[in-house]
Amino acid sequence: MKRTMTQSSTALSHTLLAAANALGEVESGRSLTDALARLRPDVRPGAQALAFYAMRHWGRASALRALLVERAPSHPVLLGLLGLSLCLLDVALQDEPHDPDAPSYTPHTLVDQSVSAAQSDRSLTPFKGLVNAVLRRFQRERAALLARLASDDAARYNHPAWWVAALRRDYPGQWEQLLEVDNAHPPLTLRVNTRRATRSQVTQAFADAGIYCADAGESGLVVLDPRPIASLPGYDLGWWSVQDAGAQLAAPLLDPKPGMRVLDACAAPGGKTAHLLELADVELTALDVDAQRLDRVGQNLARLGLMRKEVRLVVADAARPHAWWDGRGFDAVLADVPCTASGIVRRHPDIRWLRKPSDVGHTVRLQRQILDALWSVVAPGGKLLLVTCSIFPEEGEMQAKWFLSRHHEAVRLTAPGQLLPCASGPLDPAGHDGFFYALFSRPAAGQAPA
C-alpha cells in the first residue's frame, strides 16, 4: 500500500513553494545549499527534503517538464515547481514507489497543493493554470510520457548526457554502478576528536540517547538513524565532527608529528585542518580565499578545543604564496584543491545539474597554478598531498603525471589513488564518497631523487 504523508495541505503548499524557489536558485546556476540557508528556519527542513529528492530525480523531471510544456516561460521558480511536483507526482502514480526516501502524497493532494502554491506566490498566479493543466495530463499519459524518454540518458540517469557519457568513457565497467550511489541517499559519517573522546565513549552516549552507530575506519562512525547535527550528544562538547569516511584519510597520510609546519592551503570547511590538529600538535597555518567560510574553520576549531596559538587563519589566495608566505618551508602541505566535486554529488545533489563539461578543464588550468605554487613553499624532505574531491581523470591521475612531468625532483609516495564512490566498503559500512589522493615529497638537502 502506497504510504502517505501527514503534513496538513497549507503546510503542504507552502513547502512546495519554498523547495521551488530553492530549485528556481538551481535553474539560475547558484548552489543549493546557498538558497535553502535563505529560507525561514520553520519550512526550510521540509523544503530542504523535497528539493535534494527532487535534484536526484531531476533529469527525468526536466524531460518530463520539456515534454509538456513546449515553450516554458523564463521564470526560474515556476520551472523549479513544475519539476519538483511532476516528480513527486511521477512517485505517487506509482503503486509502489521503489524508491524508500521517496516523499508521498496522493495524486490528488499534489496537484491541489502544486496549484494552491503557484496561487500564493504574486509572480506565480498568472500560471496555475499552467501548472493544474500540465500535472493533469501528465496524470492522463503518464506511460506515453515515459516511453518518450527511454533512450534520454539525462533522463535515465538522472545526470546530465556529458556527465553520463565522460563516466561511460573513464569507467566502462563501473559508469552505471557509480551514476546509481550518486542518487542515493549518503549516509551520516562522523570523526570522533579523539583529543577529546573515545569513539566507544561517544558510541555509548548515542544508543543511551537511542541512537546506533557501526565504527568506519579509523576514528569514524556511522549514525545508523540520522538526527540533526546539534541535537546529537557530544556536539557542543567537541567531540566529533561530520566527515565522510574517504575524506578522513587525508590527515593521516600526512603523518603529522609535535613541532611540524603544517600548510592547509585551502581550507574551508575545516574537517581536514582539525583531524591534522587532532592527530599531533603542529604549527599549523589554514589558507582559504573565501573569508566567510574560513571564519567557520575557526568557529569549528573552537568547539573541537583545537584553537590554540600555534594555529594561523590566513584568508589568501594560495597560487599567490608572496602575499602570505614568511619564507620558511613547511614539513606537510595538503593540497585539498578546488574541482568539479564530481565524486560527492550524492551529498550535494544539484552539483552535477550546475556544472558544464568546460568547467572541467577550468578547474585543472586553476589546479595546476596552485599546486606550483605550494611545491615552491614545501621543506626539504616535506611532503604535499594532492586532493581532490573528484573523479573525473583529468583531475585526479592525469594531473598527479602533469605534476611528475613539470617537477622532475618529485618523489611520489604510496597513497589510495582514485577512491571512487561507493554504497558499502572497507572504510565505511554505508559507503563513502569519491576522493583523489598523490602524495609527493621533496628530496631532504643532498639526498638525489629517486
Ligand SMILES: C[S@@+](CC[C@H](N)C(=O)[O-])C[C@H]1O[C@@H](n2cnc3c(N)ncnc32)[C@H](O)[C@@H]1O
Given for the second form:
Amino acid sequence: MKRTMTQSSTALSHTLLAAANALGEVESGRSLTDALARLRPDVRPGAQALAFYAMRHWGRASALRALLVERAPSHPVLLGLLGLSLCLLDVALQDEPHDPDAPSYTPHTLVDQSVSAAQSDRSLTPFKGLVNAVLRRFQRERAALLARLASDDAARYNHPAWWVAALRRDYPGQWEQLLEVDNAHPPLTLRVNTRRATRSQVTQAFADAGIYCADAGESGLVVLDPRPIASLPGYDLGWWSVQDAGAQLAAPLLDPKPGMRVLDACAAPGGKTAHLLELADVELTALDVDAQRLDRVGQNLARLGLMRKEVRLVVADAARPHAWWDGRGFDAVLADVPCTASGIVRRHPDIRWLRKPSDVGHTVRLQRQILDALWSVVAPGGKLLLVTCSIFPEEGEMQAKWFLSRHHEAVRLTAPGQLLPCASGPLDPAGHDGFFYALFSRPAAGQAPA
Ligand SMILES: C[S@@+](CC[C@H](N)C(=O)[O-])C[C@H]1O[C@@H](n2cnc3c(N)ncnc32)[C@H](O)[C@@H]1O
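Would you mind giving the form predicted in complex with the named molecule, to go alongside the form predicted on its own above?
Time for the whole complex; same chain goes first.
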C-alpha cells in the first residue's frame, strides 16, 4: 500500500524549495551537512529528509533531467529542484514504492507544489514553466525514459560511473552489495561512556523511556527506533556518544594504559579521542589542523566529563611536527587521517557526488605526508594506528604496504585491515560503516625487528 504524506500545500512548497537550495549547494561542490545547517530550523528536518532521499537517487534523477532538459541549467537551485521533484515524482508514479520509507505524495500535489516552489523564489520564477513542462512530460513518458537509462551505471546504481567502475574492479564479488549498502539508512549506534554509566544502565534508562536498543560490539548500543539525539536519556549526563560500531574498534586497538603518552593526530570532532580517554587515564595530545573542528573536541570531552589537565588540545598540522612536538616520543599514535570518506556514504549520501576521481590521489599524498611525520614521533616500543573511513584500497591496504616499504623497521601487528560497510554483522546487528585499520609498532631499543 502506498503511503501518502499529508503536509499543507504551502508547507510542502517551502520544504521543496529549502531542500532544492541545499541540493543546489551540493551541485556547487559544498557539503550537504553544511548546506542543511544554514536552513531555517523550522524547515530543516523536512528538507533534510527530502534532500537525503534525493542524494540516494541522484544518479537516476540527474540522468532523467539530462534526457528531459536539453541544456543543463546553470542555476544550481533549479538543478536541485528539478532533480528533487523528478525523484519524488518517480516514487509517486510507482504502483508499489521500491523503498517503503520513500517520501510519497500524489503526482498532482508534487507537480503543483514544485511549480509553486519555483514561483515563490524570485530567481526561479522565470523557470516555473520549465519545471511544469519537465514534470508533466516525465509523467507521460516515464516508462520510455527509464528504458533509455537501462545501461547507464550512474542512473542504475546511483553513484558516479567512475565510482561504480572502481568498486567493480576492486571488489569483483561484492561491488553491487557495497553500492546497495550506501543507499540504505544507517543505524543509530552509540558508545557508552563507561566512566559515567554501564551499558545495562543506559539500556534500562532507554527502556524506561520506551526506547529499545541492542548491544553492539564491546561497549556499543544500537538504537532500534532512532530519534533525535538530544531527546535520548543521558545525553546531557555524558553517558554516551554517537559512534559507528566500526569506528569503535580504533581506541581499543591502541590498548591505552594509565600514564601512556598518546597522540590523536587528526582528532576532530573527537569521537576516538573520547574513547581513548574513557579506556585509561592517559596523557593525551589531540591535534587538528582545523581550529573550529577542534573546538568540538573540547565540547565533547567536557560533556563526557573527560577534560583533565593531562589532555592538551592543539591546533596544528600533523605533517609538521617541529611546530608542535616537544621531542618526547609517544607510546601510541592514532592517525585517523583525512580521506575520501568512501566508507561512510550511507551516513553522508552527498559524498559520492562531491568526490572527483582525482581526490583519491590527493588524499593518498596528504596521508603519506602525515604518516611519515607521525612515524618520527612514535617512541621505541610505541605503536601507530592508521585509520581511514574509506573502502578505496589506495587509501587502505596499498597505503599500509607503502608505509612498510618506506619504514623498514616498522612491524605490522594484527588489526582488522579493510572493514567493508554492511547492513548487518557481528559488530553491530544493524551493520557498520567502512573503515581501514593497520597497526604498526616501532621495535624497542635493542629489539630486533621481526
Ligand atoms: C577522519 S577526521 C577525524 C575523525 C576523528 N578522529 C574522530 O574520530 O572523531 C580527519 C580530521 O583530520 C583533520 N586534518 C586534516 N588534515 C590535517 C592535518 N594536516 N593535520 C591535522 N589534522 C588534519 C581534519 O580537520 C579532520 O578533523
